[in-house]
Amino acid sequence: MSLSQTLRGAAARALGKSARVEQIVAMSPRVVRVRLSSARLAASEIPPGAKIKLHVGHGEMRSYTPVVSEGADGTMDVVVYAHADGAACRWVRQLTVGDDVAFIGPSTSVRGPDGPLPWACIYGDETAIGLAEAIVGALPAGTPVVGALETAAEDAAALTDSRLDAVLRGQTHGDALMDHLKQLDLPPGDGVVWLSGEASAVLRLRQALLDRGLVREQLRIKPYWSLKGKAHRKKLERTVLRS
């Protein structure tokens, strides 16, 4: 482990908040829900769409959108997509109930619902399951919700309880979401669309929605990753996705 990783790990433990692992649920072979509790955490401090940075060992930090249930003060869920052999994947596979973890935040990531909406739409992939749950959970009862989450076939079970449609990924990330959007009749009124997941797929969905007459103010966008790497995602966020 490098010196910078050692320092980041020490800073996370010293300056961050501590939480205890209360529950670990395998939603599918590669999607895991982790329930955390912390005496220093109030549900009111976590607006829907906020993020926390979890220390996943060896000085590595990873961002997640916490899901907070109504009345569950001090408790939050994070949904981890363990799709490779990175630090977060190794961390969640080794995690056990009773472990202590350090986190920083919450902080702003993507703006959630501001109040009643005529409808809400969400598109994303496995990495956006937590965000989708947080958004849907914050909507007033009875709000129409449309959209879809895209997964690999082996992880479709992770969407069993989702209010969004589940679509299976083809050869290219985002194709199944684009096909779903083409067939979707958006409800009347000025609703809000949340787009997340892989950056290039988000960019394609954004353009398709604009082509259908939606305005930029109706779109709340946060790509979580890119097949072309972190620099590509950051560049898109700074340029075209901001316009």
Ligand SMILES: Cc1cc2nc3c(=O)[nH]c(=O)nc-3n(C[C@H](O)[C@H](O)[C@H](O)COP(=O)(O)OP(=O)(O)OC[C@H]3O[C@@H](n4cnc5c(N)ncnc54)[C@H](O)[C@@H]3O)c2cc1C
Given for the second form:
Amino acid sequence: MSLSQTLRGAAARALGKSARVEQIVAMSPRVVRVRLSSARLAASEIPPGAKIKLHVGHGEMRSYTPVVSEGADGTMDVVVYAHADGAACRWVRQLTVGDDVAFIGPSTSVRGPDGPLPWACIYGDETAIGLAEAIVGALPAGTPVVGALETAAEDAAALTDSRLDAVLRGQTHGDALMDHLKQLDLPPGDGVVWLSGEASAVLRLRQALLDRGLVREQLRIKPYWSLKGKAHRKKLERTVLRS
Ligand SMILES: Cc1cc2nc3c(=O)[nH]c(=O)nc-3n(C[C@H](O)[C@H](O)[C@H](O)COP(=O)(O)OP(=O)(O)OC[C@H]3O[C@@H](n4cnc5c(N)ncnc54)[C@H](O)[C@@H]3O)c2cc1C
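Having seen the form predicted alone, could you give me the form predicted in complex with the ligand?
Okay, now the whole complex, with that chain kicking things off.
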């Protein structure tokens, strides 16, 4: 481990909060739901769409979306997609109940629902399962919810409890979501669309929605990762996604 990683790990532990792993549930081969508890976690401080930065070992921090269950003050869940071989993937695979986890946050990331809506629409991939749950959970009862989450075939079980449609990934990331959107009749009225997951897929969905006549104010967009790397995701956020 490099000196800078050692320092980042020490800083995360010193400056961040500490949580205990209470439960680990495999939702599918690569999607894991982790329940964390912390005396310093009030549910009211975790708005839907917030992010936390988890220390995943060796000085590495990764962003995740906390999901708070009703009446569960002091605990939050994160739904972690262990896609392949990143630091977070290795971390979650070796995690056990009782482990301590340092984290920073919660802090603002995606704007959640802020009042009644004629409808809500959500599109995302495995990384957005937690975000979708947090957004749907914060909508006023009875709000129509449409949209879909895309997973690889082997992880389809992770969407069993989702209120969104489940679509299976084809050869290209996001194609199944684009096909779903083409078939989708949006309900009447000015609803809100949340887009997250892989950056290029998010960009294509955004353009298709604008082409259908939605306006920028109806879109809440946050790419969570990019097939072309983190710098690409950050650049999109600074440029085209800002307009
Ligand atoms: C605000 C925010 C909230 C997020 N919330 C969640 C969440 O709730 N759940 C969740 O699972 N993820 C979430 N993410 C995404 C997650 O932080 C990234 O996927 C992160 O890069 C994973 O870290 P890693 O150590 O596994 O891989 P890294 O070490 O970061 O990357 C290693 C390699 O894997 C690639 N990669 C990264 N993510 C993926 C992926 N999903 N699929 C395929 N390849 C990938 C990278 O491009 C890189 O080439 C969120 C991201 C942001 C910005």
